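Just one chain follows, in the form predicted on its own, and it is written as structure tokens.
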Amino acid sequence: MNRALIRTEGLCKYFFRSSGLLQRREIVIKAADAVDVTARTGETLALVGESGSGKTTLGKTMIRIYKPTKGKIWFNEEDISSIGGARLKKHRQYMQMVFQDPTSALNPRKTVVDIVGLPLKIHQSSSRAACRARVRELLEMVELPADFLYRYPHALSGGQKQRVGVARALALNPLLIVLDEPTSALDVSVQAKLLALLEQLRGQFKLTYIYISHDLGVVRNISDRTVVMYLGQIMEAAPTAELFKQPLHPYTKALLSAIPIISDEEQDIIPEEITLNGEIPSPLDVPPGCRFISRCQEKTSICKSKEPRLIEIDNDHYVKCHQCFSSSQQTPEEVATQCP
């Protein structure tokens, strides 16, 4: 798991609107703003944060569902930031996505065999017989019976629909799958079974996952590394075990403190409860300085004027916070001089 399968450098995805007589474009939302992130071969990288933090936009931009506004994306050591046409189509078969809402992700007018077989028709021009045979194999992989081939989505439960989505993502033997909160719309018992299936498939096919979630309890159990996002930027990134053992950013601490505690072991790990005041600010009005300043309980004057830089402070442990350096020989003011 040392080789980078996909990585970004200064990746930005902005949404614009046109205004004025000349219809000049102005930036409305910086959904992902100067993000550097790496997913290594064979690992599960979790993207966590509250709704509106930019997790899904980042995931979609990384696999080129969205075209990046700025920055670079390397997939399998090839720059895919600005490619299009046949070159992008070639790479897309190796990068797939399982969406959050399984109902809206499946065409209600198509049968399972058509839904799962569509990638085969687009990328491999498979015959109907070959397509049907491959779909049978895929349904077996996701533990659905073959008689589901000709069912419509309305005849499936939520968990079954999501398994169909997973089967579709596996159709072209991808290297990377982005999982956008795949269990959030499911019952708890169904969630556990789907997560176990995803973990089994990852080992069986040597897949790399980018797992988008706000459920840190799940993230702790399935991810190798975790990236904490807030208002389009990374606040902290570390191996998952390290992040839960020693969170450094005030936002990470607040998120972890909200996890329900069900054992003495968790009591020793989870920080004391921290209540964040207010909601995440609108991406239409990003505060100056540190983006977390409006809700941070550890802020100082330097946080208002200087945006901190994401710095590696330990082995593979990165944090974007002035106050996290207070225990070192540098003061927050000295650290701020390193910031752009």
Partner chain sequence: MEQVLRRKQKGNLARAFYRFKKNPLSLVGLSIILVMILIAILAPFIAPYPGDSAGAVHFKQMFQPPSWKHPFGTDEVGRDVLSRVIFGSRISLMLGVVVLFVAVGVGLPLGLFAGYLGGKVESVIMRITDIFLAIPPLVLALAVTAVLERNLYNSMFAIAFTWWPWYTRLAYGETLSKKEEDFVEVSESLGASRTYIMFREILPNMTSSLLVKITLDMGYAILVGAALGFLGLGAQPPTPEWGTLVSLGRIHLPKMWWLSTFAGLAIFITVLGFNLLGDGLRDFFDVEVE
Contents of the next structure:
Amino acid sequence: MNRALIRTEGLCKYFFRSSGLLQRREIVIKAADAVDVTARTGETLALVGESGSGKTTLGKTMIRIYKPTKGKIWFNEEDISSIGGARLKKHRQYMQMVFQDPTSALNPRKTVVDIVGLPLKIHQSSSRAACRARVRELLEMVELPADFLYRYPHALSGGQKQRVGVARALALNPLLIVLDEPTSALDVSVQAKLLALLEQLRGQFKLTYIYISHDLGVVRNISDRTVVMYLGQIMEAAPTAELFKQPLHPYTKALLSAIPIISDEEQDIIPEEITLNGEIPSPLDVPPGCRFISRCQEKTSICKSKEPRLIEIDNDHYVKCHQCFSSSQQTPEEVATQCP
Amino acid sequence: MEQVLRRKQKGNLARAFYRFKKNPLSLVGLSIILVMILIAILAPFIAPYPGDSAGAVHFKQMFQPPSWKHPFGTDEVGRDVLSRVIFGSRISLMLGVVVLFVAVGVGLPLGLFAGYLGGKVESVIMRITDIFLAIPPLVLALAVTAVLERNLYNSMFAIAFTWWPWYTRLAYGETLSKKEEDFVEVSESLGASRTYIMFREILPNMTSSLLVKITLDMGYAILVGAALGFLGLGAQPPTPEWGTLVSLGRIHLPKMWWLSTFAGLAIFITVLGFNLLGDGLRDFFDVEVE
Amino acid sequence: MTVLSIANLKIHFDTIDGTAKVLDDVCLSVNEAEVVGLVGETGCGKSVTAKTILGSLPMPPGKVPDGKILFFCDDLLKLNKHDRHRVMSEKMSYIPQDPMTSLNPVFTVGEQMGDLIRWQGRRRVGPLEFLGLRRGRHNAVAKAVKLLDRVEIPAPKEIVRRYPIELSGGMRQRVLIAMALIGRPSLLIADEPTTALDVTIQKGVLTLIEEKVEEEELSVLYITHNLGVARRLCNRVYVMYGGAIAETAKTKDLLRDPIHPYTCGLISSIPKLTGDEFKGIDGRIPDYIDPPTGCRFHPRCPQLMPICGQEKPELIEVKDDHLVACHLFSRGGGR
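Switching from the form predicted on its own: structure of the form predicted together with its partner chain?
First the chain shown before, then all remaining chains and molecules of the complex.
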């Protein structure tokens, strides 16, 4: 097992919304609530969940686009949760992000060379010529022709825009890239090409990916480990192959059974037909006890009174559900809690 | 390798012309403005009696109606009205340019700061802006000119003084919406400075709405300038300012109709020109933003 | 009986760079009580087809140089505005793609549904009724509540008083489905109604549509880019590429045994839960102003033959109910 590149300890990100004339901090949205998660060097860690599950917030907080409310982030054994100024700027070049909406992520008034060259300009203050040469190199890496240098984003297709976004993320030779649903705006034929490119780049530059997605089909194929999130917390975490073979949490099972699949072979993987009650509750009023309780079909009395802990139930397989323990021999107290 | 479009696309100029062609009125507006600018630049050469623009006096030819010699007639001291209207275009255009230059120069950065930095900066700037916006511009301009000495430059200052809050509000609104775009977050996450993000990332994205507003406002600023001149608070005679000309001719109405009419027409056509052009530009950019 | 039948439909758009030949001889048909999928990627012309059927395509810049849209016995393209409106309001309805913008934010759900119920099948209502001063023939709100109940919305009496902004995406889509069912239509056109929703919510909406189709014996033209959704819902699918139908077959047959190289590429592009390898298709969608000659897929086709660039392949039945437009299977072709 590789060592941890980035690790969080009780990471929280709350958004405060002021209400009333006096600008009092009253409403708290707990977008990420005490999350322990680790991405190991060279792996692809997938964060999955519905919209509103806090996966994007967690990704952005981990690389310090957002300032964490509580908790620690260890990047290469250095706590970056509260650093600022020059130290933060130094760390920023190791951690990059590719955004979901390729149109919004590229400034429509700038050409490709300026967009991709921006990190170089900020961090290395390289000359124009050196910058252009490097951008040319980067475009080649993401398999775009060199004459794209002076194009504006509106002249590019969705897949090409996303490649430009990837080139920008690669510019400073980062160690970690957070990919926030990079293919959700793309067609499947384009998606497959982009995913292949990302996989190739990961091998070539020894990158670590945190891949945020709601598409379990994609996650199954590109990630080493998968973390399932619900209302700002981890529900289940396991090596991807294991998770798809043996999903334990009712939420994971429900997500799997909701995927519109295209072949009978896939049907065998899907556990059983599970339909969730209702929709994801607002993060403003998280139910007490287990936060999945309002939609769970396997709930019992204990789920309402006590919040389950995230516990390692099998080698590297963590789950946060009372029902999973009653079925296994171990009781929660016997198993040591550790971060996944 | 990703494929490139094989077909060569038309250039930006061709595209702009195609869009403009769909809205013929904006082309009319554009022509009016271009002709006005040309007249203003070439005033000394095309005006039949350049000397009449200032304080020349020809008592022999007072109050002559329009004729071949004086197409717009002559005024109470015998000056050629056509020459004076032609020179007036210089003053009106200059007034518009100066007012908007100051208004944009002051209002735009304030709006950017308020929108991007938020918090206390935002509260302070936007509350002051709101106070200014609560007073009708002409009334405020009147109040300012009443305090100062009456001349053209002070009237420009007064108009600019009432004009900048509109640009603050425009820039503020645009900044708030552009701030949410991911490319701003990218620059922030890379550690770009706030100044860079405000002026190099956000500002270029508001040029189209800015351009439309400036064009429309040119007309209004000229109108307000003329109004101040008409009320005697702007340029003073014998400066051939259009508003002043209308005001001076007013006492000889309706018999000597040519004194006020031609200056008034000049105001009308110029304001109309800027309005048509502004409307055309708005349609033009609306399409482009998509 | 055929409910909708489109023959050789061509749609062109005038743009600054020239005429975009978007639809190129589209032929498709929907039978009674049949759910037909129209599947394709962004820019393949599937939404343009739907909009042409609904008559919501702006003309100009759009124009129809050729083609027929037979709805029961009427050619929709030949009817005048009034007749077309009458035919469509009686027998056709539509579920839009975006549940967020398809409801008016300033009226409550009950008001919007009530208006639709009142106006259903009528050209005008009396002034008093229009202003809401008279109840009219139906008790609109009570009917709205009943309809909402039928699309499994919890507490419908509560929901009719809510504004769209207070509802989640899934709820709004259910409201839109309820609205589409008001006039007891024969044909329902659904334009990617679940694209904006989470998979868990999508599943519920799909189940709902499935139930309603069965209950009301609806014919549906379901437009989607997701083959999985098509598999779940549709009896038959049309695969569209570059403004033309590439292949059509029973959904099961098409997914198990695709024939057209594009369909094969599309299916193999989808990441599968089994973790099997998946690969995309090289190149990009055709430029409609200067489209490739012959088969529009030929520049991207892995099984390219000389004839592909010269002649447009016709839709030919190669197996039972399995039609494909590809030279590999046409008379002069390879196999």
